[in-house]
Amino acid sequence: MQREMLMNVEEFQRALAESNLDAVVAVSQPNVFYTSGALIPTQKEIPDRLVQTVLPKDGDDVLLTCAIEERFARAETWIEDVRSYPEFAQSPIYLLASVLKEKGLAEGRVGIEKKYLTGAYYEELVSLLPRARFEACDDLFGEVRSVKTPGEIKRFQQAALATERAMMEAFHEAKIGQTEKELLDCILLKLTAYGADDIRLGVLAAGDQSLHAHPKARDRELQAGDLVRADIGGVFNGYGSDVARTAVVGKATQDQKATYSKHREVQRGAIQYMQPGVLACDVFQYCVQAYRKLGIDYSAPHVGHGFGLGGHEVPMLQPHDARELRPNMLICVEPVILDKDLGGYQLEDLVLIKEDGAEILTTYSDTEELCVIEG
């Protein structure tokens, strides 16, 4: 069944009317699926077998893919000029340079995703096409998509709320002497329970584990007094969640309620300061500067991202990213302490920015006390 349209049309449009490019062509999962609705698992599987999305500044769009998985394209995309190449017989770029020269491109201005395509690939597009300029168009694809849309809005939030009911319903079903990795792969099977189709990520990092940034859940089991830092995302009919907690087995000391209070104090904090106009790195800065307050020094390199179809996206809420909060962004803030002497603690949610401030948009939990695995 053909999908909604969600792209922001009307952002794409601007972007591409200031760019001074004639046509943009996607090439990655993502963006492909951003721009046509097709979302074809084999494109990220088989790098070769490449999907495109040409889109023209004057002009219909079109959608290039490999016969085999031409059927499926045309029933899940919202464009009506659906090509195919035949794999092995015909090289995807043939079939792109092709629709390029129909569309009076050959010596134009192009965009093409140079972080995805090949350098083989960008050569044989480069022979094929002489005299057309070719640029990058990450940057443009990046920028359109970190605006959100209602229908987009909704779909990761619900993938969201969905992520954060299995870990927390994780934690709560958890004993001691259960193992770190049976937890993480209750997390995943409630995970899959609620919808997902795929795990984009599953970090959980118990005892000394939690200290780092991305371990893989071991064989040891939880021990009484351990911090359990869970990161999970999954994947739900093409678009993602990626949602963290903290937990203590048993139960916490003195100091573990302490230092999560201090912590959510300099999330809840670092939300409440993001507002429209405000720039990335000064969410950034707030959060160092709250922690040093605390009596934390804070060393993660960012405190959240942009979050969309790829996962970390711009802004990016780190110290070099002047980029302005809009309206209708989404945001994981998640500032992170990873210190040997406090243990490691993980509050990321997804937030909203909106018109007049901030929104927390997962609410499945209460997060003010550290969560407690009894045993």
Given for the second form:
There are 2 protein chains.
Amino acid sequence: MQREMLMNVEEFQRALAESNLDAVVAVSQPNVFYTSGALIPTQKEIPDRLVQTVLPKDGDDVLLTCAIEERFARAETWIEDVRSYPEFAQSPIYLLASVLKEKGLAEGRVGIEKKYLTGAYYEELVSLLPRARFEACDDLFGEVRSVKTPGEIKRFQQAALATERAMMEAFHEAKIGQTEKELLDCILLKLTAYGADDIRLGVLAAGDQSLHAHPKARDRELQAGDLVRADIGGVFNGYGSDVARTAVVGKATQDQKATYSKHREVQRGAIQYMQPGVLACDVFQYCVQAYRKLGIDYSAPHVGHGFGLGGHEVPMLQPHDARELRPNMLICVEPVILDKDLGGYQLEDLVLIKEDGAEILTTYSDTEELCVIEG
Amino acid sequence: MQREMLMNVEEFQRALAESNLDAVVAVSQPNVFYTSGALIPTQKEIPDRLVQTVLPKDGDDVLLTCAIEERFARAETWIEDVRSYPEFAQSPIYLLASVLKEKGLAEGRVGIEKKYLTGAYYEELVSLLPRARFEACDDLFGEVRSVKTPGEIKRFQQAALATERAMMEAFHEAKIGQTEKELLDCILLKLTAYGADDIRLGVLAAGDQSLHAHPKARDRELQAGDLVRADIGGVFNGYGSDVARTAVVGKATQDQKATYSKHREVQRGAIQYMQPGVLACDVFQYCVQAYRKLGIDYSAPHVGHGFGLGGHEVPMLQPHDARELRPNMLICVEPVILDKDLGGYQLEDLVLIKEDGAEILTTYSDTEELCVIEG
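We have the form predicted alone; now please give the form predicted in complex with another copy of the chain.
Once more the chain from above appears, this time first in line as the rest of the complex follows.
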């Protein structure tokens, strides 16, 4: 069944049962898609047009959408009870409050996404149900979604491989004299050709801009000696990607080769270090120390992140996240060098945590040597 | 100067002066881009990584960003005072509170985007500055941004024309037997080729799905007689588009021709009706009545919307928006027929409100006849 393939139903039900909540409400696109199977394109672009799922501990789930999307939502979701509000005439929060009342939750403990629901909607909800107790359930969703189903792993790997392929093919076809923007467009065109229906992230950082984390590609021509860092993400039927590769234009200098080689050594070492039970923050510290041994000060705030429907997800490979890695987590491992003397180097791979270690899923290209744009 | 070209500075300063606020804080991507010139790609994809502008009534503006984006933000913005917070180690709201204190606003009246700032961040801000008075300033930004500068009009028109071109070329190249998804991909490829670095909306609704507002294109083959409705938006250097066209596969029946013709008559009538001083809600009522005269019940919640950096913007052509149209507003006019007997028809044009009426900016194609996919 589609629901079990794409949603970790067992984990969700356990988390809800173990919480002190009577129900949780999903309101962000990732959580609504995850809990209903309905991906409503306008949910992200028109933030006022809320789509929500109400997931009671006891009783049936309800999907709430605006009337104009109701027909499509019904066709997409596995939830049987779909309700809608007429946009502009009725607030989506009014409908939510009515459904919560109907479910006997007017005085219940209700989990809401405090990190997504806006202050205005939150105040409206509290004023409509003053005796309910609203608690943040962002972490509950985050933890459940961090462990992927086989259906999710397959979809995220396909998205990542298509992205890696788009990038590497564009690097191989690129020419000296082509502009940064032209090279980026070539990557994005291929990404779309390989099935992306949306672009999450299109970063091409070249030359002096390779030091910026996420600059905008310019009309500047690629020059021999340029470092070119691409950090690209597409969305394929709702499932995103996030892959980065670095290349050099013309011929790599000995210094560039050496820095890339050190950089890759740290990234591969981190992946080797990752297995169930290892703490996210310890992977960060592993990288900081490994770079230090190689004479490099690490400056970025993280070295990678859980990846899923919401993009950056827990666990975050950052110094303050003490979560344990668990089997079937998907992690983007991306330590990055952004150093004004060395330049910008990034290698971001999608990694699956398995019982006995970590497996790299982005295997389209051989990353052992610094990629060269021969042009 | 770039700021004056892309931001209605005069209108903003007047609005702030006339408000009872001591400062406003922008936190959504559209408002931060608008008030700083800095478009930070990760701001949208990583919602925790806040980028903010503090705009005091007296004193200099400040741009707040996470440390990893600081270098790029400095290169992009016209704001001189740029501050950053180390991600994970310090909350972006802590930095905001510090800057507000420094500006003498710890007990001031501060406008915040209550319709964007999350409940969690809002609570944090209130707890850090308990004596400040926070008020929603979403409408202030909305009103200011609704009147476009010449630089904005040029950029939005270019984006819209490229989008219209992508769609029409794809329709002309389409073949019977091609799948819905293949036709949509063709549009999106062209959109990217014509300069889009992001896709806002990629809707292709065909056959029985033409009734759904925003369905997902399927692997179903296009068949003679299908209505095909495309509603497409790209983002070109931060400036988006939103254009829709309808076609029929093979040959249009008399009924299809007649319905399209009625639909276009209403849309063109509405545009003719639009001029400075006309109320947004009256444009909606105009359409409802015009359809009624033609024997069609109107079912969608609006007939169009202001268009700008945030996509759907005020004024909304819906029954409850009593805003007046003003010169230099950009409006997407898109009454839509979604009728189970008639099918789905949509024609969405970008329209500029001028002193003496409304001008259609999406003039790439002649929309007088229902477009035919001859295949």
